[in-house]
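Only one chain is included here, represented as structure tokens and corresponding to the form predicted alone.
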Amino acid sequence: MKHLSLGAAVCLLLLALSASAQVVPQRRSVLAHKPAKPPAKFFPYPIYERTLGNGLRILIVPTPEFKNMVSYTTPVFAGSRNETEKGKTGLAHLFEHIMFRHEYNGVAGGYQDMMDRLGCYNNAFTSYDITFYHPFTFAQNLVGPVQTPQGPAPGVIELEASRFKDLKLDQKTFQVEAGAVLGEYRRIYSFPAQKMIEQMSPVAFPNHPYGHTIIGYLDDVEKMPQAWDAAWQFFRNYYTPNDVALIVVGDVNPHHLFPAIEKAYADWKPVPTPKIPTPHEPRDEKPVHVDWEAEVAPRLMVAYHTPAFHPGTPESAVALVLDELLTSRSAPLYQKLRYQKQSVTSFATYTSPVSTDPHWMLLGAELSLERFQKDGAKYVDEVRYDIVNGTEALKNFSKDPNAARTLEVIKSKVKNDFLAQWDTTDSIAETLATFYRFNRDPHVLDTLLQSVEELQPADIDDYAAKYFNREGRLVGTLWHGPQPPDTAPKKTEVR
């Protein structure tokens, strides 16, 4: 979801973020004159890590090649899974709207006119688990005053500080932006995909902030206007310097930037973070269905239980290489779907493997309309067998004579694409504060990686066994009508 825009609800694999971090106790900041630690095998650029008094960490990540540019982020380690009110779900992505409407220095909209005099491409996006804020502009605009054509400006420094530190609107504004959400929530739900992630979600997770999606429960979006004291508890618990780090990459001299940062943010106070409950999920497979007001291909979706992340484990590193094992054209699963058999006319991966929390694993597939008209269930129930047996094959991927071939060319790709994504300064922030916000450690995009380069086969076949199973199994259809009668036959599946 980028600003005003929930976006697709499809996570790739590098937005599905947050973290839940204690208050730092008070300490003396030290500047670091030179990185955390020699430059990194895969990661190629230098890390400046400073931790003010406050807990506020701040990662520094020159990269002179991108000529005079600069990405100043601010990841908040909150998201969809912070909100654990009854009744008041939504709240994370609602502050992704509001934020840009920040009155600075007391003037209506002066917050995102300042930045726009600054000529600043300036974006966010909510996920479960990370709010993401990613300001994009000249590196001579970070300090300021700035010399403008309509006049001199503060720098985005200042800029930033100031409405995370004292978001300042009114109750108009804020009601204005609640009723936009709504509007988005419609636009969203009209497509069906979204729609049964909206429902089967809270029946994966009915005892755990996972169990609505990121916009909200409907019923909370439509009541969002009336949530002013609401969402102003959850922005004073997490817009904290404990639960926010400021990762800045680009053309720019880190013993430049340290004292004016330190300066604008020092005053900030830390408070403690809530703690979200415990995730327990049914251990037995549950089917949900979504009867489609218009005639549409049928869906299906298979979902699994899958671990909370925590990076450089095996299990992680696994996760991390599910969707070229599974859903990429050379995946056998998909081979045999889209075109052995051409039973499906799509087949993805819908969510990310990132989350704080244990999560879930979502496969996907749109179906042939006139096959359904001619077979109905036994047609749904075929394809669920070829997903099921597919996915859950995975437990014997070691006794593939080529598995560890083919493992060893997804580790080479999976690696390359981490490369080739840094090809901006937002990609190279995002991509660390994704993975950062786990452990704190600035170096552990090497980390990761490198658990990457060490998965064995075996690996594989332990993932597979311990979570791709019947009891951690959820399935959702969705058409035109009911659900008929199943009356197909039952098959054998993977055990």
Contents of the next structure:
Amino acid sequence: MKHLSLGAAVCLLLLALSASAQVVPQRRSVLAHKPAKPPAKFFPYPIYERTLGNGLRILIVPTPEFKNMVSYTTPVFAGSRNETEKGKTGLAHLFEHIMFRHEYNGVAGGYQDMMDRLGCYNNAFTSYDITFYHPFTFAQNLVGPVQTPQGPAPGVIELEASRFKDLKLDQKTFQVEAGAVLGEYRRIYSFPAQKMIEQMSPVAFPNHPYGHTIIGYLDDVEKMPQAWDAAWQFFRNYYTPNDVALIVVGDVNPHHLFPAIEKAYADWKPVPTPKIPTPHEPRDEKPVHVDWEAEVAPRLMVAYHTPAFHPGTPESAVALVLDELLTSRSAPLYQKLRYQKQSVTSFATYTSPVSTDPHWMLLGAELSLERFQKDGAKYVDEVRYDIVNGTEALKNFSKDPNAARTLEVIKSKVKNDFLAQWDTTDSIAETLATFYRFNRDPHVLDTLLQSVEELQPADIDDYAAKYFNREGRLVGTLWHGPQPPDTAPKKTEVR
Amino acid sequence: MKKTVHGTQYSVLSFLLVLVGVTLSPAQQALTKHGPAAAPELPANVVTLASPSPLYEVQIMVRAGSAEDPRGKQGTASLLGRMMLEGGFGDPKYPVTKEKLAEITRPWGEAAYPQVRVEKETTTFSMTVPRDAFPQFVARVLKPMFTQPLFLQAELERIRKEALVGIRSNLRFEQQEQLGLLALDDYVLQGTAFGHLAQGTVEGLQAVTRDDLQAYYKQNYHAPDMFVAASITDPGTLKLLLSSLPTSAGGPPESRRTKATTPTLTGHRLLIITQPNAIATGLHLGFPIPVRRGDPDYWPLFVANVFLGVHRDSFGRLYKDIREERGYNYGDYSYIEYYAARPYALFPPPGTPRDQQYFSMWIRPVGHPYAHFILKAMTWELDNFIKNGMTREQVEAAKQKARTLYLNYADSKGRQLGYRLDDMFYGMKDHAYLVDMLANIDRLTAEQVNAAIKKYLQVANLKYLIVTSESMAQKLADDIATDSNVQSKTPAEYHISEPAPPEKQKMLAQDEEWKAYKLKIPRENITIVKAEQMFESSAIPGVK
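Moving from the form predicted alone, what structure would you give for the form predicted together with its partner chain?
Every component of the complex follows; first up is the chain already shown.
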């Protein structure tokens, strides 16, 4: 797989959002099958859009060079951000699992059996702000009945509509699947970075659901088999046509697909989705330390509170290039830490800036165990000082005589990263879903890239001055052993 | 702007893509018999695929990897791979340092900074570059990188340090699943040139010198001996690309290339690796098999394996029985080929071919108390699979799932190019893996699949590997050796209420059968090592 610094962030954008929690006004079906706006300037494919009477929005993107392949995706604009009930974290992710156990036609496992019969690759993921279902199949499998070696099967459109409109499952199946999530938790938490994020999140966001990680707290995950009612409530709240879209990308003809989709989904009843409050988060966080059981290379994370994402705004355009300015191979801070001082063996951004509500930018560094054993927490402090100074120095970005030139190079890079990323039907659908949610604008990617194109060096200064300061900062550390009290990262200004 | 059609460039690609449509059309299936329409003037080690993208994708495979590491210098190939990119190249007075390389490639996108993957038998470079920047890319990056490497000492020290952290900290203590998977690879292939980590060993990495890198480079980085796959069909651009490969190096005569030597394996052996912080227990088993791509039995065995344990999919029987029905863990899989980039990759990354393959099973971490029980279950599953084979209906369902994999294997130009590199490695350039995949699956019969299961799978000679916590290991070893303390979930833990419905009664009866299954691993064949003892050298402490 390619390692894209900004591209990777963009990939993670799957961590996007449900910008408006309110009900989308119901609209009449648009009958004209034509691109919603004139041809896109940057996004290389036409987009056909239609909204059903129940509020379900459908985007079809024909990409004929992916011959006979199609991604039939359903972004649900709810994720772990929508888990507001204490003791019930992880439900969005649990539901992502549950959706595969739908009893199509009243048959246990019936949905997945039919998808298998069709020859459909079927997967999904959950992020803070979105849950993304992305079956991938041969184009002729969309509309049924389809003749298969195991007999006839309904098409993917009907199977997907069935599980979203009319999910059926038995409580025992639910409990077994909830057990599988515990296995996933165990797997994830052998990673130090995950453990740090789990412990830093509630400190940074004591009042918002971003205070828990996507998979949920261990206690809650262990109790998931008992969360049957809460899980259903989550489903009823968010799996509704006005909080979901269909994005179909592949070798397809929109004129043939729209009628089939409308037939399958038109009777899906919308319900209002609950609003998620955006509470004020405190800015007096204590440093977080994780005592890891084994002797590993120490980790340091420096986080800053960042604003919600709004495509097309200068602030959000800055957010898209921060990675490039701080943690890419060409970034001065990266080069200082990795190459000049060699004080860290890795330095990267762990978060996506594409967030529904105000969230954070998390910079993570892996330090040298050998030096740590020699110099102790003083060494960690030195790296923290460098990261904080390097990040907060962006408020003077425009004063660098090369700033304008650097920014032009970065703009070129961002565009090429987007292009390189659109190498599968799935990744095209994911990127579109990530940004489409904000304003339900099918041409959002053009808007986004235009805003990057228009960035000026002073925009970087403004963003950094506003967000990269002591008040918005949180520091986390991890090593084998407790945090020594005398050398603990202090909350004092480091300059 | 982006997706313009570039005249004749569609030849090979359109052919390849048309085959995706082969699914149900006999007329299209017939096409597969003719193989890819490679342009006649291309050298034998080059394949091109047309693409409408404004970016060119290029992949270059050196036919040498860690198996070529000099004795005691395990890690040479791996360090060299990174040093080619970051060790400086070009004019020694004005070298292209890693910082300069980042600066040159930055406007072209992250993917224009070359990536390298060093495996046991290959080293593969890949990059994606805007078409209009390609001549500049060749002149400023690719050509000096391949032909004038400088191997700057300071960079070697930096990269060596990072490589050591990669083993000492990341692999041993932070990634339980990856530790098990890579340790199994060493364990099964022990005693051969493939029996050490591709990234090297701690002792080996410490011993590698700049001269070692130069010698390895001279011997193995040799244009006629490299494979090239690119989404470039313009002859002039292609010529430019090929002109960037090193020609001055001697190159190894064919006879000197490391040959696969099949490791010998008798009886049942178990290696337990302990981590202080493992919160669950991961289980693996493996044994060498002689089948590889291009062999007549490859596709029958492929389909059989899809049925038993297709990677990261709910279709496989192991997954259905252990995860889906019983909820013991996150997933349960089996493999007939080495599968790189686990646990992360959903599909096998191409560009990682091997002459020596092995069959393996991977049970993702289960709760400590159930480790012994699930070790029995996985072995019973394999044994039962061999004894009973597959019904006609099961073969058909597995064939259908196998053809679905085609979609994922071929979903991007980068993957298609990678598979073409592998084709050249396996000597199947004219019977390309992806091009023939659907037709090869369609023509399989249940008899062929069942014959392959019987011929290649077995439970008499197995290497097991377990990764668990330090506090569990000793007792687990004793329990396994003495066949005692086999614990499954209780009906309550399975959420079965009394009276148990018939299908759950059947499941519980199956559990009893698993419990009674004999593993036959004598205590003297069980070795316990700490994670920090792994990958120190080619030897595993206590394992002969």
